[in-house]
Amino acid sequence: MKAYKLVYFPIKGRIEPIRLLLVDNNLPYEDVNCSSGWPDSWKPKLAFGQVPQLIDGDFELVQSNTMLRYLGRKHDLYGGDVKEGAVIDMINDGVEDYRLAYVKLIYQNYDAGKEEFIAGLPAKFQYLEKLLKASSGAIIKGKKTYADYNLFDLLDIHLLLAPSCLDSFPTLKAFHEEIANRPNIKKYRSTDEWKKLPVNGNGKQ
């Protein structure tokens, strides 16, 4: 199949869950660095004037969660029926709530707010732990979903921020380890290119 194109800055940021989905499922893609000419050469031709952007042939999308859902539908990562799809969406939307709080910390209040933010993580992660435990450690038992990659990345960036944050959540910790050790993802994350890529645009993590 023709490679997807992912338009973004040279960071992990919002595009990383999409990269992980493509890598894990052997779907070819090409990164397109939009740093050169940003914003004048890019914003006028982007829906909402923002990245990341997914290009699939002549079809273009922005909004990272929309891109994940599109790929989920296209590559059978959206559950087996409407109820499973709704559960996947629910957890993905919960992940987005937690990600927004993380982004606010990173870009607006890192030095003053980091300690309080980390102290509040158990109160947030208890809900994810309960949801995954109820379905045998997965978002949908026995199935890959598009939201797996968003949740994995959320946990991953929080482990950088607070390395012990999953120690009290064995189900979440096992979920993270299982995905990290999938052959394609493990190989991708072992490269020097991946290791050198910053998580966020301001260098904080």
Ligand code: 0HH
Second form
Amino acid sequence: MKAYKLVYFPIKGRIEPIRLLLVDNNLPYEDVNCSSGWPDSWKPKLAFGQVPQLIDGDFELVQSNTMLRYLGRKHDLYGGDVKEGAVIDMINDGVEDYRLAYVKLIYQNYDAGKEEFIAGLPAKFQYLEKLLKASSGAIIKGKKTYADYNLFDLLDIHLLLAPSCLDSFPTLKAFHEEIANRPNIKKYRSTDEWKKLPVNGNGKQ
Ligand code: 0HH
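Next, report the structure of the form predicted together with the named molecule; the form predicted alone has already been given.
Starting with the chain above, the whole complex follows.
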């Protein structure tokens, strides 16, 4: 199969859930670093002037959640019927809401807002805990979904920010551990290259 191309800055950021989906499902990809020539050689070619961008042959797509859903449809990671698909979308939309709050903290209010942000995490994570608990610890019981990778990454970046943030949420903690320990993902995350790649563009995490 032809490798997907992932166009992004050399950070984890919004591309990381997509990389994790590809890695876990043995789907080949190559990273394309857009930082040289940014913005002049890139922005005019991008549908919203922003990355990440997924290139699948002659098909180009932006918007990270659209890219996840495209790969979900293509590679059977979108549940078994419309209702499962809707539950997956709902949880992914919730993950996006929490990611936007995280991004705002990181890029706009890190020093002044970190403590209050961390104190507010249990009020958010209780909902995710309840949703996963009701489905035997998964987004969809017994099935991999595209949203698994986005939720995993969301939990992962919050664990970096606040290492004990999942201590009161055993279902979320087990979900994170299960995905982190899948062989392809474990290997991918064990390299120096991965460890050195910043999470965010401003060095904060
Ligand atoms: N809704 C879009 C999505 O989900 C949001 C995309 C977005 O915000 O795909 N893209 C940003 C880059 S992600 C963008 O293109 C934020 C990381 C910024 C770090 C950049 C510096 C890295 C240096 C190593 N931003 C550029 C722009 O809008 O001109």
